[in-house]
Each structure stands twice: as C-alpha cells, then as structure tokens.
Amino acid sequence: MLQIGVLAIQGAFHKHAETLKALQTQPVIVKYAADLTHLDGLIIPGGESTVITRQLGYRLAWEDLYTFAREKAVFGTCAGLIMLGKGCTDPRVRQLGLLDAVIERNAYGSQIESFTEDVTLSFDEHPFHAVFIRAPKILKVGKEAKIVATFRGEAVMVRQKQLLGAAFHPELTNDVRVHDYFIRHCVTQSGK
C-alpha cells in the first residue's frame, strides 16, 4: 500500500488524510524529519506560507522538505502551492523553488472574499467544484510545468513531473479526483 505523508504544520491536514484513506492509501501525519522516511509522496496543505516558512526548522528543516521534494511526489494546495513555486511576490516566503510557476499570495482576495466555483480539469470532462480560501494566483507558468486545471481561463493547478500544485482546496470537498490524479500521475510515476 502506498504511504503518503501530510505535512502537519498548518491547514486541514486531517481532511487530506481522510481523502487519502478513501483512495486506499496509507496517510502518515508528518511532524518530524524522520516521518519522511519510507513515504511515497507528501502533501503540503494550505495555511499561511509565511508561517510555514517560519515553522520550518523547528521539527522539520526546510532542507529536509527540499531534499524530499526533489526526488519524491509532492502535492501543494494553496500555501503548499506557494511553497513549491519558483517565484513569489512576498519576500517573507522561502519557497522550495522546484515547481516552475510564479505565485502571488492571497491574490483572489481576503478571507471574506473566499469562494467556491467550478474549475476545468485537463484530465476529466466534468468540472471540479473547487474551494478558494484567500487563494494564491498562478501569475506565470514556466516551460517546465503544464497546466492541469483552469478557472476563467487562468491556471489554478499545474504539474511538473512528480510535483503538483493547486490554488484551491480539493480536500474540503467530497470529490477525490484531484487527489486520485496526484496518486496516479505523480506518486506512482516518481522515481521512474
């Protein structure tokens, strides 16, 4: 059985774990560097990318996360997308710089401007009803990444080999298609 970790610094990590369990994988709550051992993939949930940046180094170092993400599948949602990206408009965020996309924090508005809308998936003909909470915007997609979901013609989810980043929160819905895509196309393909 695949073991996929969920970084438990901030965000709805338990909701990601529930979705992974529904997809017949073994979720592992990651709080320490040693928790990364033997994982097949990792999810970096939403939250505050500035807080995640500050928290890295207490129980889990930025370098531990960087080393893992260079070799294994990682899915970043919302703040997790910001952490994976390669370019951010906020200098307080120390990104991993592995996903070829430039990200702007909170670009869709403040907490009270959060919304739900259908997004178009490149891998499924049916729209995905996505939850955007102080969502980041993907300002630029580099040559190494490809767009796998759009909202009003703009990229909201991108993939680069084993890395996947979404501006929205698929864990806050009952629709498992995005997590399933991560498992089928990123986790099972990493290292090949």
The other form holds:
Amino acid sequence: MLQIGVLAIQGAFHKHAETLKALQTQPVIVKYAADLTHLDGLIIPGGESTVITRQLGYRLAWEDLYTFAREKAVFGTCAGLIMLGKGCTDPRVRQLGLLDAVIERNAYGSQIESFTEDVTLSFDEHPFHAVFIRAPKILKVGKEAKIVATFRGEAVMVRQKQLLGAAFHPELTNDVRVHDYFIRHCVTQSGK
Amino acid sequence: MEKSSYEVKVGLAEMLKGGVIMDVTNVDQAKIAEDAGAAAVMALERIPADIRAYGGIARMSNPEMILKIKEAVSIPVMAKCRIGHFAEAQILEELGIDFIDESEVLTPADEENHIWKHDFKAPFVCGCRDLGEALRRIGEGAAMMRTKGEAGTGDIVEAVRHMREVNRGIRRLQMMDKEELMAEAKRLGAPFSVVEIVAQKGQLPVPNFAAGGIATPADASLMMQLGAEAVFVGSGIFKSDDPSARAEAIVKAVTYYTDPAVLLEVSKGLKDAMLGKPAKGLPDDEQLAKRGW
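Alongside the form predicted alone that was just displayed, please also present the structure of the form predicted together with the partner chain.
Shown next: the complete complex, the earlier chain at its head.
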C-alpha cells in the first residue's frame, strides 16, 4: 500500500488524511524529519504559510522538506501551493521555489471574499466543486509547469512533473478526483 | 461564484486547526503574535484579565483599532461582539473581519437570544460548556465552537470541564438507539437535525477548539490531548513576563502536543506565567462562562 505523508505542522491535515484513506492509501502524519523516510509522496496542506514557515527548522528542517520535494511527489494545497511555488513577496513566508509558478498570497482579501466555484479539470470532463478559502492566486505559470485546472480561464492548479499545487481545497469536499490524479500521475509515475 | 456559504465558513475554521489564536490589544502585540507563529489573532481593546480588573461594560472594540491590527498582520483577524448584539456583528462584518466571536467575555446584550448567525457573511465562533450549548449555537449558524473555560483567570479547570462535558455528550449520543435520539435532543435542548449528525459521525459538524484559562505550554497540550483541535490563548500570553517566548512555546506545544520531550524543552526557558485567579472562588457575577445558555 502506498504511504503518503501529510505535513502536520498546522492546518487541515486530518481532512487530507481522510481523503487518502478513501483512496486506499496509507496516510502518515509528518511532524519530524524521520517521518519523511519511506514515504511515496507528501501533501502540504492549507493553513497559514507564516506558521508553517516559522515552525520548519524545529523538528523538521526546511532543507529536509526541500530535499524530499526535489525527488518525490508533493501536492500543495493553498498554503502548500505557496510553499511549493516562487515569487511571493511576503518576507514572512519562505518558499521551496520548486514549482515554476508565481504565487500571490491571500489574493482575494479577507474571509468574506472566500468562495466556492466549479472549476474545469484538464484530466476529467466533469467540473470540480472547488472551495477557495482566503486563497492564493497563481499569477504566472512558467514553462516548466502545466495548467491542470482553470476557473474563468485562470490557472488554479498546476503540475510540474511530480509536483502538484492547487489554490483550492479538494480535501474539504467528498470528491476524491484531484487526490486520485496526484496519486496516479505524480506518486506512482514519479512525474513521468 | 458562491460566497459565504456554510461550507466556506467552516472551511476557514478547518484551516486554523493545529494552531494558536492569540488575544492582542495593539499592533505591536499583533506582530509579536504573528512572528511567534499564531494562526490568527483576536483583536480587542482589553484582554479578559483586564476586563475583569477594569469593570464597567465590556463592548465591541473600537473599529479603528481593529483595522490597524488588520493592516499590520497577514494572518486572519478575529474580533468579539456581545452575545445577542447583532448590530455590533454587522459592523465587524462591514469592516471585513475574518471571524466574529460572539463572546461571553463581553457584557451580554441579550440574556435570552443569541445572534442568528446564518444571516451573516462572516463566520462565527461561540463558546460552550456542554454538548447542548454547542449544538444550539451550531443550529444558529456557528462555524466553529470553543470551550468557554473561565477567561482571564489563567485557571484551566473550567476549560477542562467543558471539553470533557462536550466529549461525554458525544459518546452518549453514539451509544443511543435511533428511538432515543429525540428524547436526548429534548434533554439537551438542541436541534434534532444536528443531534442526528453528531450521533452518526461521533464528532461535532464544526471544529472544536479550547479557550478560557490556557496559560502554559502544558495547558495547551492538555487541551489538545483532551480533543481540542486548536487553542485560543487570551490573557495567558500578554499577562506573562515573557510574551514572545511564551507565545512561541505554546505554538510548538500545540503542534507537538503528544511529545513530552518537546513540551519539556519549550517549558524550561520560560519566565513566570500570569499570576491568575482560581475560577472556583469567583463570585457569581464574575463567572463569565455563565453568560449565554
């Protein structure tokens, strides 16, 4: 059985673990550097990117995460997308910069601007009911990355080999298609 | 594009899990909280310990001061309105607050009715002492629950009592036959539809956090181990002798709440916690948890 880690520094990690279980994979809660060994992939959940940045370096070093994400499959949602991407101008956040996409943090404003919307997936004909919570925006997609979900023509999910980043929260719905895509294309194919 | 659905409101509560929400009274404190790793801040003019000391009527904070804090930090900002004071809540929503706390820490505006929270675009958090109270607030539209505890005392005993009460109530529901649920809903004074969901799932339909009396990393860990999904720290941080270090220690204690080695390490370097006041000796009219029902 595939073992997929969920970074559990802060945020919606339990919801991701539930979705992973529904897909017959074994979720592993990741809080320590040693938790990363033997994992087939990792999810960096939503939460606050400032909190995750602040706490990396305590029991799990930023470099451990970086080394893992360079080789293995990582799926970042919301704050996780910010961590994977580049170009965030906020000094309170440190990015891995491995996903070739420029991300703007908290781009829609405060919570009352949060929304749900059906987004278009490149890998499935049916739309996906996406939940955007104080969401980041993908401002620019570099040539290394490809767009795998759009809303009003704008990229909301991008993939680069074994890395996947979404501005929305597929873990907050019962629809497992996005996690399934991550497992089939990023984890088991190792990004091929 | 649908905004402000219940799903979106609960969604933000989900994102705060495993985090610490800190009470702050000015921009400097808000920055200290954010730097220490707070997942959100609660902007208020006086922290609960000072509300107790100061007396008078505790109302919604000055919007000017809340806005300054909102501009200073990038994390979600919450603010409190009085129980039943929907006009204060309307003002907070208008200024773009991320979460409204309909709080017993402020002087209640209505002793019978809470705000009908479904009508608002902003999500609400409310306090509870037991399962019935939690389910009434959820019925009114609360997107997050927290224990009431006894705010401003630095005494954890009431938060522990309230968390255990909620959990015991949930376990009772899980053991019941379908036939017994209606009578239990009546006993709890809770909406049947929500009772049914809790009986099926074995948990509240919204995140449940701890608040009221948390002063040390050990307090935070205790509440997390009792089932809290995040913690609010009010007076505990800025009434201590080392707010910044204590804030950071509590953040680590919440992430690593089951790891005694971490808890020892973060507890070691701290100066004195807030002096506090035993919740038990408080006269009736100073027991904030009794406000609301």
